[in-house]
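Presented as structure tokens, the chain that follows is alone, the form predicted on its own.
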Amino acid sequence: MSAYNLTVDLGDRSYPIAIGSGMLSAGSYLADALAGSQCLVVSNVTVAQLYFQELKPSLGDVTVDLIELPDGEAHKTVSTVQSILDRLVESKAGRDVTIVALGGGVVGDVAGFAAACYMRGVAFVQVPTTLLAQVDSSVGGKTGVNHPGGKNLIGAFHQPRSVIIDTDTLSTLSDREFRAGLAEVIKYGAIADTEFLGWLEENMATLLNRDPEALACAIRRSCEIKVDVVAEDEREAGKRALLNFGHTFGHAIENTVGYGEWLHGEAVAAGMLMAAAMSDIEDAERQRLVSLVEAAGLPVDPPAAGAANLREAMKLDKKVQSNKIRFVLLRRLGDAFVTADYDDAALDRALEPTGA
């Protein structure tokens, strides 16, 4: 399979995205993205054992260091970023060091945040190895960590120099992690592309069987949608907020039940259906989204965490303005909007499990 190439158009900070099979060892993609002769690969104990040795030769003739982080959302913290910064200082890394994030969304977020902080900003490259990271978190320059009070409250916008997506890495994902990534894929169809949504309905079984061509198609279209949005609204002043469909609810679920108890994609899946329940759309459209989420093997109901607890968690959502929670809702499938004008009773109903 040849690589499919996209560009995130951000002027002098534009960068390429390469999608394909065998990209970890595909010649110059990685080496060309490095800023200098020093490289720190940030991974976790699981992914490093699987892919670091395959990746290393592609970095070329540079000094390569590796730091292996603990695995899991519970380690997406300031202290984890501190450990990366400590390694950079210990190795006397200069301003031309490149941080390579090899792993899922947690690795990419913490490595990118460390890159944003070290010497006020050094280069980094995203090499996402989970479906969720490949279609969402590796693209767009959002980096950061969680706080006990809320998801992703501490962070920075810091764009990578390149995103290199090797679809072969999905073969080692657990079924649960793989399905969680499908939530973000479904999101793109729900907010922006009903044709893609229909394709997902027709091909969900094929995707769940991890067919390489179907996966490449889903990843490519997801990235195309996100690339267009990020190029128009890099720092989420407007249109980019639409990419948070389901996330206000999802982040509240993660914060309330404990990071890692529900995977991010699982929480987003339930969150999308909660947002759909608040939206003024036809029942048939709402059921269409429920059926697709269900076909992906994802939760269609929030946990029994209590409406009051979820509401409290949402107060620290980054989209809150003037003490008013802002939601991404649907006018219809493929047409999303952001609003702070909602019915409190409808919100309460959305926060409670339906028993579906």
Given for the second form:
Amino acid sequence: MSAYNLTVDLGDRSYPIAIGSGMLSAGSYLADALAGSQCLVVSNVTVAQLYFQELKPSLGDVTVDLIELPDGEAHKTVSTVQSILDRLVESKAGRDVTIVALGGGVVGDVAGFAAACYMRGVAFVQVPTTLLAQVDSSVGGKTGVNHPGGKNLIGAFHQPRSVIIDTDTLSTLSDREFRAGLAEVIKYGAIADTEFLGWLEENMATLLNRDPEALACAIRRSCEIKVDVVAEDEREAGKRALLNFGHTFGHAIENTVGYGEWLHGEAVAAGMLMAAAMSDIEDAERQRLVSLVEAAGLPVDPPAAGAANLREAMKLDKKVQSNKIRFVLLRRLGDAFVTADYDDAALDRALEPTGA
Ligand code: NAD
Ligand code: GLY
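Alternative state: the form predicted together with nicotinamide-adenine-dinucleotide, after the form predicted on its own:
Let's see the whole complex now, leading with the same chain.
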């Protein structure tokens, strides 16, 4: 086992990302990342069954507690965070407790938010087990939960101490969840790296077969792009907003159809194409993105949720400023920008299914 290592460069809050096969049980990555002798592993009923026993010995000689959350986006709520906080209080966890998030983006976001809140912030480590979490949500310190009125409306920036990515865990992921992760991978190519986009076009079939080398390559490049953006703009004062390409539409879809109905990655996939439809780019470029999303087996159209409903849901997007929705659009593939200056008719067109 040899890991590919990256660093998220944030001064005294810098942290490593280790990517490799067999990482759950390998080396001292996990034990080294702990802040003290007490640790709470936050997972869910699905992932804990699959991977907790493999992970546990890697924590070393510390007190280990496990909380198994119910599975699903519908449980990404304040009350789930409350249940983690209750467990920490019950077990008299001190300031040096470490919360280890073992699971997908939901577990990571919820556990990270609990870590940000408990005693005004304790250590946490991300052990992401979905493709989406390995390429996106485990890196960068965005934590939080949904509110019935909007996606990820309640949260905090709280960076992990370490991100440990075991690519082997992807072997048990369902095809649907795997494809949802590919949406975020495609996003990086679309906003920042056309060479990577070309590589994805060439290797999509191999990726869908979960070829370990192709997967490691896609995860590495995605993390590299995210790490650079986060190091430059941790709190999303500017450039980091580009990582939300497709997300203004995507979050509106998730909120409108009901959390968990469309997977986050599926909503982002359709959302990226809606953003591309609003962008002043060549048809051939737009079509390139549609073809890649289609090849990944992801939705190319929004749900028939109604343009008015989607518009309403977008009003609570975190990028809204002075009541104006701000979109991430493309100048061309590989070059994205944020703007509140858009053609309303183009937005209307983007919100309607094309029937393609
Ligand atoms: P998820 O956490 O719901 O996981 C998807 C499903 O896969 C779940 O049923 C889970 O139990 C299961 N699962 C996880 N790992 C598995 C494995 N190895 N084998 C088998 N099953 C496994 O969904 P997700 O797609 O990982 O994450 C989506 C969430 O991430 C959304 O809430 C989204 O808002 C959030 N997100 C956050 C950020 C961020 O920067 N914090 C970025 C992108 C997305
Ligand atoms: N997923 C967007 C971000 O981390 O900023």
